[in-house]
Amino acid sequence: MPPFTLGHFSQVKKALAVMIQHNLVKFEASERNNNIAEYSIIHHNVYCLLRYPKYLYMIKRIYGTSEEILLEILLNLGQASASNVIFQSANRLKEANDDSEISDPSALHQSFLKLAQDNFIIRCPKLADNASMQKVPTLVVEEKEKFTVPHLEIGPIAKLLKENATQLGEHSDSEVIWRVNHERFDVELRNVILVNAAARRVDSTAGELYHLILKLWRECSNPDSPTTNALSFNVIKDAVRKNEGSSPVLLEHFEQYLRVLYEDTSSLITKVGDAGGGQFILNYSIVFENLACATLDSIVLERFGSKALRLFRLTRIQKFMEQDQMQNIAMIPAKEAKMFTYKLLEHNFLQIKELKKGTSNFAPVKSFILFHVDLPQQVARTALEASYKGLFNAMVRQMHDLTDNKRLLDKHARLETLLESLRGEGLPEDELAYLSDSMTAAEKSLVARIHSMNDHLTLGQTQADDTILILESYLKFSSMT
């Protein structure tokens, strides 16, 4: 290993500065010595780098293109002032429009206000008043200021855009820095999973109603609480009537859809009272336990088969079971039952508990071996670790395929761009076919196979991320209860 030099030290400082800028590392004064800073990785923020495409798609779907560009600029910068983000976004829109028109910064300002108002972006802490007296500065932010955008001077930004400036320079809010609020996006991604679960369980109209109810719960409840505040039947009905996007089917059969949701065994909605036509809550711990169980059932089915799933599900429901009980109730032959039981035990999907029963001080001790499913402490964590490994393997395989075939893929991309350009100019099809033959049939087949594999790996990463979100949410809410 080469000796550590001052050059290496400066590179370490630059790397730390970049990671702090992008909210991947935090620092605080050491407990042993207040004059020394200790740095630690924010693991969740590092993992959220993989979710940035989902963030952008979500914001575009909820708001539009302007908000998506604002968020993309902020993600690229890590931390930035509102004026800087608006200026950079306006330049991006200007380039996209081929300089035909200058984007109005006041419209982008309104879009920025929407993102802050809905908590998708949050203020970064600033230096405390006594920071100058400390070797390791303390950063603080007041609760009431977290989502408050200060007054911005839009005129100077518009003037710089007209002058085709590339840098904003000094501005009024340069000390008010913003970043992406990952916790808010986690809540929204969690809600997407719940809405999709309702739609799969019943139909798309039930998913539409559930999405509306989740909005009402978000307005009146803390998203980190294991249970929401109660909503009355009348409040939900009024919200459905006032919602402009409500489908005619939902308006006509609202009561039936609500009844189906709260009577369903998935517990997506729980009825807790009859006042005001009925009181309804969402118990996150129960809902995500059911989703986690469904996810684990799917994993067991894919890895070990339907008979293993029958044993796993039976043991989970019955809490504790002996080997003979399992094979008799599951109606599986003794040999197969033992084989699947020990396979599940080997892969940590089942756990054993030994009970000893002593009849006397001199007689041998009789023991009973009971199988059970330790869902939060063992099974869910094992599946979560496997999901992380699967996600990493898919990413490595995708990168390997794209790197090894980079030259061929670049050649194919250039050829497709050329053909598209010539087709737009009206070149005859026979000449286009001649140009297309510059790639052999074997090369075209390989490119198609690479693209197909890439699509499958991307889909696998998305599904692994959904599994991780479900299991993490389950572990989070189960620890609260």
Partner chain sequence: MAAPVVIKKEKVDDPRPSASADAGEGQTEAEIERRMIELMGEFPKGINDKILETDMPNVDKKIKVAILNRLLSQEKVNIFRAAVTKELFWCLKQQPTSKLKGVDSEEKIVMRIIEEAGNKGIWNRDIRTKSSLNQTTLNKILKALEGKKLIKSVSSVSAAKKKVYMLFNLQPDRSVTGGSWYSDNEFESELVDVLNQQCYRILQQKAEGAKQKPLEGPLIVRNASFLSSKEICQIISDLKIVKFNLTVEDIETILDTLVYDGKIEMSATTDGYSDGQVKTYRTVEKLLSSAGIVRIPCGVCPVIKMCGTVGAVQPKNCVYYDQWLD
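Could the form predicted in complex with the partner chain be given as well, to go with the form predicted alone?
Partners and other molecules have been left off, which leaves just the chain.
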């Protein structure tokens, strides 16, 4: 590989600065020499770049368009103060509405407060008090201040908007900087998976109830612990009654839905006590183990077939099995059973454990050969690595398709913008048609095809990301207990 030349030192500095601005790189004083800063990558944040479209979609679904715009601006800026974000969002909305009306920044202010309240955005650490004395400054943020929005002055913002200004300039809260809170979005993405599982298991009303209970748990528990705090039956009942969106079916059969959910084998809700009508928690490690198993089952099914799936599940449920037992209980003919067993073994889904039987020193010692599934170490990690690889391949392919056809795509993009601007200026249709014929129909259909391939690949990456989220969460929670 050719050696990388980073170019001029100032370019390096600029690159680092950009990455720090976007929360991808952090720095701290080196252990050996306090005057030198060491830079390191924040892996998770880099990975989450892929999830930005998902974030926007979720925020739009939960709140609305103005919150979505706020988030988009914040994602683009990386780190910004509240006033700046509001100002830029207002500008964006103005452009979108064709300068007809100037949106009121105080509505955006309310949206910003909502996002902070629900912890989707978080304050960045600021310079510590003694920072000026250190060569490499330390950054701190206080626990209770993480989500508090400082007082903003909306007046100046509104004035600048009317004047069509592009920059905010000086403002009162320029020292208070915000960024997107990735951990909160992770929780939200996990909740989506859990609610879908509940809806599949029982029905959509159960999904609704579960969504509500997840919210209650989130409000009363520490996000980093492997189990939530306990909610009592009465608390849940009150919440369901008070919630405006509760469907009548849920209100009528609330107790039954709760019971069906906590009696279900998927452990979506675990009952831990009877006080207050019943105490309920969510045990993340068990639930995510079940979800990871469902994921792995699906992978085995699609790659090897239903008979292999039966053998895999059988071994996983019974812990240790001999070859003969497996083929008898699974009722699969001997030859096929052996073939699938060895295929699973080859791809690390099954492991072998040998136990010697007999203690004779002379005769060759026979041994039991037992198959077992080593879920956290082997299977989940192998599947996770394979998922990373699949995701990477999809991205490589996408990049390749785009760069190969770059010339054509650029030409198409230029033509489109030209047509748009000319149409805006009122050019007659036949002249526009003449211009658009500068690209042949074949070229246009090729462009359309490239766009559809691109969308297909993006969708594929999103789906691979779902699997990665489940497997990563499983490994994280199983290592906690």
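Because the structure is a prediction, the values reported are computed rather than measured. Numbering follows the first chain given and starts at 1. Between two forms, the rigid core is defined as the largest C-alpha subset superposing within 1.5 Å.
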{"item": "Pairwise rigid-part agreement between these two forms (residue 171, residue 56)", "value": "yes"}
{"item": "Smaller rigid segment rotation relative to the larger between these two forms [°]", "value": "19"}
